[in-house]
Structures are given as structure tokens and as C-alpha cells.
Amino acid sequence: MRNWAGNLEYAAASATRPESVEELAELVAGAARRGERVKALGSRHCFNDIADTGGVHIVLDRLPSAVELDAARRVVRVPAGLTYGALGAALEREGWALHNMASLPHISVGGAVQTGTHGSGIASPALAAAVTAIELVRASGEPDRLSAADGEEFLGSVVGLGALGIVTALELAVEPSYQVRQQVFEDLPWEAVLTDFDAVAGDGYSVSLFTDYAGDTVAQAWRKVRVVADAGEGAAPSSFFGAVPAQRPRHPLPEMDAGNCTQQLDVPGPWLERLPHFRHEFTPSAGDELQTEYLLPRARAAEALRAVRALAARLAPLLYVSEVRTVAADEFWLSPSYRQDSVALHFTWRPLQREVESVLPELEAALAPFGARPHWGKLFAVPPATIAALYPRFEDFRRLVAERDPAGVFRNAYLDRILG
């Protein structure tokens, strides 16, 4: 089996698909007795070996897939292997919603939460912020459940990198369904972005900038506005900090057709059909890109963008496009937005892994003064000791892993590098 991008062939000696949590528990306990390592696979939308193993892969797509809504408590229990697109559709049928969505709704809920994946919005924390409880199978094979009432261990486990157990389900906070309008603007002056980044990034429920860092303008700005009931639609703005409205639907890559992108042109629609950039019924790409992302304090966004722009000539031959987004702070120990309102610099590379890996140290050196934290599931070259220093609770997480998985049942080469 390969990952979503096709740049990694998994090394597992075998793969199995349990059909119940009980069967999963037996598989994990048996592997532990035999001294084997196990790792779960979801949508495989990771570009490094975080989910790889030389032991047994457990694929979660046959576990029970029922979505259990508790409207009175305003929570929903979700199978970890379910995609955000499928979850969104189930919630919308019942009149409920999530606070945020990833740009790609094809990713699994469990994998996205465990790696600290996020959507966008200056006041919207990452996807993990919706988690109120997490269910997982421990290294002993015992099922376990942690909730916010469990305090510190809960905060250390939600973004857990797969190191603490196989996540089988999560409980997420929900809110009443809402509508969103999406409008794309073109040729946003860099001067406006660098002069007052917060004003640009905060002019909407979610704002994404798509750029190659060259020239005097940002190619596209995607502005998503939450529709407030009884407030009236209002006229769509005729400009956005000097950018002009696109006259037709756009894809983040200018040469690509916009047919698989979500509805634009300021047409209101359900949250799940506007917050992602891509429609759930289409796969936007597969096997033809690599991804890297760094999150750093939003207060230093302009400085960091200037530093990356200075590398534009080096990056351009390898880059499809870069997306600039914002994420609000949260309290999860290994969240890239732990206790910092963040700007996320996302790089979608051409499928040239050797060349991309050769330029990453130079890019990371430019971002190092800003304390940039790499996305756990994407390509990066930041040394483990540097990563540990970026997270105030890293040593607490290391101790938690040692306590919960002393035999290393859920360890792999990735965790051995990161944790030592």
C-alpha cells in the first residue's frame, strides 16, 4: 500500500481490517504479546512515515461507521476513520455543524486530529479544538476513554501522533448549522498584506492567500464569510485591500479547472460546502504533489512572509502554490498552535521529493527565528531536538508515551526519531 500522494510505500509486513472494536483490541493485544508493532491507517493523507510500520497495519475503514448525535449535549460521537465530508453531510441532515473544516474534506477525523490538522480562520482553532472526548485501544488491548474532565492527560492525548493508542472514535462539539458565502479575489498587493496582515486575514470567517511569493501581488485571496441570520446579505465587496473579484470560479492553481472546487462567486451555501476549498464528491488530486507546512506566531506573520519571499527564486521551480492561513490558539500539548495564535504557511510542491527535501533546510532556516513548528504529517527536515524545544509540554508528552506504551507497541521509525 502507498500513501495518498504515492511518495511513500508502506513497509508493513501485513495489514488487517477489524470489523469491531473488540476484534481490534484482540489484534493489538496479540501483536503486543508477539513483540510486534502496530499502526493505524486512515485516509493516508500524510506525506511522511508517521503512520508507517514494519509490523502490522490496522485499517479502520470496516469499523462501525454510525454517527451518533446528542443534540441535548451538543456533541456527536464519530468513528475515527470517517471522513470530514461524510461527517459534515450527516450533521447537516440533522441541522448541525462543526466550527471549522479542513480545506480537503476527504481526510479522516481521527488522523486529522492526531496530527493537529486545521482549517482556517483568525478566531477558529484547529479541528482538534472540537474534541470533547477520545476513545482508543491501548497497547494492552484495553479500550479506554478520555474526556475533557481528565484534564492533563486529555490535553496530551488529543494531538497524540498515534503514540498513545489506536483512536477508534471521538466526541466532537457541534453547533446549529449555518451558511457561508465564498468569494475569490485576484492580484492582492503584497504591500497591503505586509502592512497589516491581521486586517487582511481577519476580514472574513476564513481567509486564505494563494501565492508563489514572486512579484508584487498575491495571486488569489479566498474570503469565506459566515452568514448571520436576520442581518441581511449585504452587497459583495467590489475590492479586497486592492484585489479585484474573480469573474469566474477559480482553482488555487491557475491552470487547473475549478470544477472540483466549492461554490464561489459569493453564493451562500451550507458550511460543509463552503469552508473546504474542494468538494467532497471529487478527489482534487492524487499522486502528483507533495506538501509541507509550518505554523508560527501570527504576530510575526509579516516578518516570516518577507523571509520566504526572499527565497522565491529558489522555491518557484519546485512549487505549485503556497497557501497562507491563520489558526487560533488551543491547549493541546503537541498542537502546532499550542498557546499561540498562528499563521500557517503551507507549500504544495511538485512531485520532486529529492529536490524538495534539498531545499527544506534552507526554507526552515529562514523560518527558524520565528519558532516555526512543522505540521506533523507533512515533509520537514527540522531536527528532533529543535522540535522538542518548540513545545513547552514536549517532555510531559514523552513521559506520557513511556507510561502508556512502555513496550513501544505503537512506536515506529518516525516516533523513534521524534521522541528518541
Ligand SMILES: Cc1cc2nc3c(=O)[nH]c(=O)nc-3n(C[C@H](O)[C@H](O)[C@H](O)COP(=O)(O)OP(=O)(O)OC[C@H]3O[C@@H](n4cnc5c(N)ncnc54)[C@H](O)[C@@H]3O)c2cc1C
The other form holds:
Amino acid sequence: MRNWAGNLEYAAASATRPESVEELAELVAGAARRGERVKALGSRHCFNDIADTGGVHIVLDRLPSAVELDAARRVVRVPAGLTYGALGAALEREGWALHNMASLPHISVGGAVQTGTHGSGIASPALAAAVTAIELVRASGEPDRLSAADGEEFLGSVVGLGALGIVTALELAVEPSYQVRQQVFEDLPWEAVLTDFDAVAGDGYSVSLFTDYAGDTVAQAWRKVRVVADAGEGAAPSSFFGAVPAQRPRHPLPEMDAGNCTQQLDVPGPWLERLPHFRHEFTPSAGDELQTEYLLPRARAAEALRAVRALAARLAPLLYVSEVRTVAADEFWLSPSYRQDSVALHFTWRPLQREVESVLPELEAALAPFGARPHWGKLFAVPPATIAALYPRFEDFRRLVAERDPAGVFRNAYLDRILG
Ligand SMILES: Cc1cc2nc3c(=O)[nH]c(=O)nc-3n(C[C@H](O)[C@H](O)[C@H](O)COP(=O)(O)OP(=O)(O)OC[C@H]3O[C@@H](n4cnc5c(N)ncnc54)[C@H](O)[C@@H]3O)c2cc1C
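Show the form predicted in complex with the ligand, please, because up to now only the form predicted alone has appeared in this conversation.
Below is the entire complex, every chain and molecule, led by the chain shown above.
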């Protein structure tokens, strides 16, 4: 079996699909007794070996799939293997919503939360911020539940890199459904971005900039605004910091058809059909691309963007497009936006792994002065010791993993590298 991008063939000996939490608990306990390793596999959208294992993959798609809404408490209990797209549709039917979505709705809730996946928005934290409780099967095979009331251990476990247990369900905070309008603007002057990054990134509920870092303008700015009830629709803005509204739907890659992108042109629609860039109905089974992403303090966005622009010619042969987003701070120990309002510099590369890997150290050297934290699920070359130093609670996480999984049942080569 391969990951979504097809750049990694998993080394797992086999995959198994438990049909109940009890069966899953048996599986994990049995593996622990035999000294074997197991690993939860989500929707396979990571670009590195974080989800790989030399042992057995556990796929959760046959666990009970009910989505249980508790409107009074404003939470929903979600099976970990469900995709955000399916969850969004279930919530919208009942009149509820999440605070944000990633660019693609096809990723599993469990896998996305474990790696600190995020959307964009100055005031919008990563998807994990919605988590109020997780249910998991521990390395011993025992089921466990952690909620915000468990304090420190909860904060250490939600973004857990798959190291602390197999998450079977999550409880997420929900809010009443809302409408969003999405508009794409073209040719945003770099000067506007570099002069007041916060003004540009904060002009909307969610703003994404798509660029190749060359030239005087950013190719596209995607602006998503929440429709305020009873405020009337108003006219679509005719400019965005000097950028002009696109006259037809756009794909982030100029040469690509926009048919698989969510509705643009400022047409209001439900949150789940506007916050992701890509439509849920369009199911890409594989992608001819690689991805890399770094999060760093938003206050240093302009400096970091200048540093990457200086590398534009070096990146050009490998880069499809780069996306610049913002992520609000959260409290999860290993979240790349831990206690840091962040700017996220994302790179969609051509599927040239060797060449991409050879350019990453240069890119990372340019971003190192800003304490850039790599996305856990994408390609990076930052040495483990450097990563550890970027997270104030890293040692606490290492201790928590050693305590909760002393025999290394959930370990894999990735965790062995990162945690030592
Ligand atoms: C086209 C595309 C677009 C993307 N867009 C974004 C984006 O907008 N923002 C962003 O931040 N990222 C984005 N990503 C990255 C993606 O969100 C992450 O890689 C995410 O982890 C994918 O979830 P998954 O279920 O596919 O994880 P997998 O690759 O299957 O697994 C990832 C990790 O989670 C663990 N895991 C999975 N399920 C469980 C579970 N139930 N219990 C415990 N551990 C578990 C795995 O063991 C592994 O360690 C994108 C990726 C692609 C391919």
C-alpha cells in the first residue's frame, strides 16, 4: 500500500480492520505481548513515513461510524477514521459547523489532529483546537479517555504523532452553521504584503496567498469571509490591497482547471463548501505532488517571506506553487503553532523527491533564524535535535510517550528518529 502522493510504499507487513473497539484492544494487547509494533493508518495523506510501520497497520474504517451530536453541550463525538468532508456534511445537515477546515476535506479527523493540521485565519487555530476529548486504545490494549479536564496530559496527547495510542473517537466543539463567501484576487503587490502582513492576512476570516515568490506580485489571494446574518450581502469588493478580483473561478495553479475547487466569485454558501479550497465531491485518489510546510511567528512573516523570495530562482524548477496562511496559537505541546500566532509557508512541489530533498536544507537554513517548525506530516530535513529545541514541552512529550508506551508498540522509524 502507498500513501496518497505515491512517494512512499509502506513497509507494513499487513493491514487489519477491526470492527469494534474491543477487537482493536485485543489486537493491540496481542501485539504488545508478542513484542510487535502496530500503527494507526488514517487517510494516508502524509508525505513522509510518519504513518509507516514495520509491523501491522490498523485501519479504522470498520469501527462504528456514528456521528453523535450533543447540541446542548455544543460538541460532536466523531469516529477517528471519518473524513472532515463526511463530518462536515453530517454537521451541516443538523445545522452545525466546525471553526475551520484544511484545504482538502478528504483527510481523516484522527490523522489530521495527530499531526497538527490547520486551515488559515489570523484568529483561527489549528483543527486540533476544536478537540475537547479523545478516546484511545493504549499500548497495553486498555481503552482510555482524555478530556480538557485532564489538563497537562490532554495538552500533550491531542497532537500526539500517533505515539500515545490509537485514537478511536474524538469529541469536537461545534458552533451553529454559518455561510462563507470566497473570492479570489489576482496580482497582489508584494509591497502591500511586506509592508503590513497582518492587515492583508487579517482582512477576512481566512486568507491564503498563492505565490512562486518571483516578480512584484503574489499571483492569487483567496479571501474567505463569514457572512454576518442580517447584515445584507453588500457588493463584492472591487480590490484587495491593490489586487483585482478574478473574473472566473481559479485553481491555485494557473494552468489547472478550477472544476475541483470550491465555489468562488463571492457567492455565499455553507462553511464546508467554502473553507476547503477543494470540493469534497471530487475525490483525488492520488496526487502527483509533494508537500513541505513550516510554521513560524507571524510577527516575523515579512522577514521570512523576504528570505524565501531571495531563493525564488532556486525553488522555481521544483515548485508548483507556495501557499502562505496564518494559524492562531494553541496550547498543544507538539502543535506547530504551540503558543505562537503563526504564519505557515507551504510548498507544493513537483513529484521530484530527490531534487526536493536536496533543496530543503537551503530553504530550512533561510527559515532557521525564525524558529520555523516543520509540519509533522510533510517532507522536511530539519535535524531531530533542532526540532526538539523548537518545542518548549518536547522533553515532557518524550517522557509521556515513554510512560504510556514503554515497549514502543506504537513506535516506527519516524518516531525513533524524532524522539530518539
Ligand atoms: C492534498 C493535501 C492537502 C493537504 N492540506 C493540508 C492543509 O490544508 N493543512 C494542513 O495542515 N495539512 C494538510 N495536508 C496534510 C495532512 O493534513 C496531514 O498529512 C494529515 O496528517 C493527514 O491525515 P491522514 O489521516 O491522511 O494521516 P495519515 O497519513 O494516515 O497518518 C498521519 C499520522 O496520524 C496517525 N494517525 C492516523 N489516524 C490515527 C488514529 N486514529 N489514532 C492515532 N494516530 C493516528 C498515523 O499513525 C500517523 O502518525 C494535506 C495533505 C494533502 C495530501
